[in-house]
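Presented below, as structure tokens, is a lone chain in the form predicted alone.
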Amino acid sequence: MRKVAFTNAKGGVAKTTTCVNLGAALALAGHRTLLVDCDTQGQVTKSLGVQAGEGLAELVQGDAGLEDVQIEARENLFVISGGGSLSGVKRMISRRDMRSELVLSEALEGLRGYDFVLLDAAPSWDVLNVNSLFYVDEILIPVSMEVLALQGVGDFLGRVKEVQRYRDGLLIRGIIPTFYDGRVKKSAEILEQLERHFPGTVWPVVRYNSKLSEAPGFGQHIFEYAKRSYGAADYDRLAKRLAKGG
């Protein structure tokens, strides 16, 4: 079972979009996939048009079991919902004296039967985000093609490397450039800088595609909403790369 976090301290970089659509591509390819929403915004279930019930907060706080919180969203695609109640989980973790970084790992310890567990981490650097990094084995970092996002990725990677000192085996699998627009010179310039600063780490781009932002409004992933779009082609390509080991 491969455990992957989609994480970046900056918001607006298509982190949830990438987690949901890459996960959908894996599921369509026959991989049994679980999406775990670690964000108080709870966008994963909304993106798939799923009604959120008991979720990650109830699981961590001991009010629900693993069998209660796994929602079947599509064939081979399951979700554990996030949402505002995760704020209480963060407070609980902060008050814990020992092994606070392992609260999420302990809650998800009994998971079985999945090929991939994909975590949509919050756009921040908080106790739940750190818990995510102690649970997963691989990290994928979506980075939008804008200057502020480029400047922030170096700082974020520095924090990840601090976690790696205490979490053996945690691998930065790759950086995923998002909102790439080949018509705009700035996109090409920022992509070039990413590849120069992080050689061998940058994955194929996700091109700017309005269908990607429209699909969640209909409760659909990109392969349901616009399967012949650039967005569908790009996430299918990324899913195949991830399935092959990156």
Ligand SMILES: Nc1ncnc2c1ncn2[C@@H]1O[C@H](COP(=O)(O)OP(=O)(O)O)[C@@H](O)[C@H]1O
Given for the second form:
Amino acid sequence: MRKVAFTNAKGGVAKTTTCVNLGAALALAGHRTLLVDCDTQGQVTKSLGVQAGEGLAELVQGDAGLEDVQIEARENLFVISGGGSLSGVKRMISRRDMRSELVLSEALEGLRGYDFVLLDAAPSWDVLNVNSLFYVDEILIPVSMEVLALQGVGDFLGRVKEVQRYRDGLLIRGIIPTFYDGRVKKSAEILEQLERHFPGTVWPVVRYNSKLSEAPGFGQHIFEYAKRSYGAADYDRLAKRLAKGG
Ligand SMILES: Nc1ncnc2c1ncn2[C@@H]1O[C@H](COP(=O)(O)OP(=O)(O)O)[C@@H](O)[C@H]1O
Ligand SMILES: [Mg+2]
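Next block, the form predicted in complex with the ligand, ref. the form predicted alone:
What follows is the whole complex; the chain from before opens it.
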């Protein structure tokens, strides 16, 4: 079971979009995949047009069992929903005296039968995010092709390295450049800087594609909404890359 988090303290860099569409690509390729929504905004279920019932918050707080919270969204594609009730989980984690970084790991311990468990992290650096880094073995960092986003990557990686001192085996699998626009010089420049600063970690880009932003409004992933789009091609490529590694 590969456990991967899509994480970056910055919002709007396509963490959720990447988690949902890369996950959908894996599922379509026959990999049994679970998406775990760790964000209070709860966008993963909405993006896939499924009703969120009991989710991660109820699971962590002991009000629901693992079997209750795994929703089948599509063939091979399952979701544990996030949402506003995760605020209570953060308070609960903060109050715990011992090993508070392992609350999420303990709650998800009994998961079985998946090829991939993908976590959609919130755009912040809080107790739940740290918990995510103690659960997964790999992280993928989406970075949008903007100057400020690029500057944030160094800080973010610094924090991840702090966690790595206590969490053996946590691997920064790659940085995913998002919102890449080949017509804009800035995009190519930022990509070049990213490759220079983080040699060997930069994955193939996700191009800017309006279909990717429209699909969630229809409760569809990109392979349902526009399977011949750039967005579909890019996420299919990333899914193959992820499935190959590890
Ligand atoms: N490659 C892309 N091209 C165009 N719009 C995108 C692309 N990726 C994501 N979006 C849109 O950008 C917004 C932010 O993406 P989202 O995945 O919610 O970011 P995050 O989870 O990091 O906050 C959303 O409206 C999403 O639909
Ligand atoms: Mg998000």
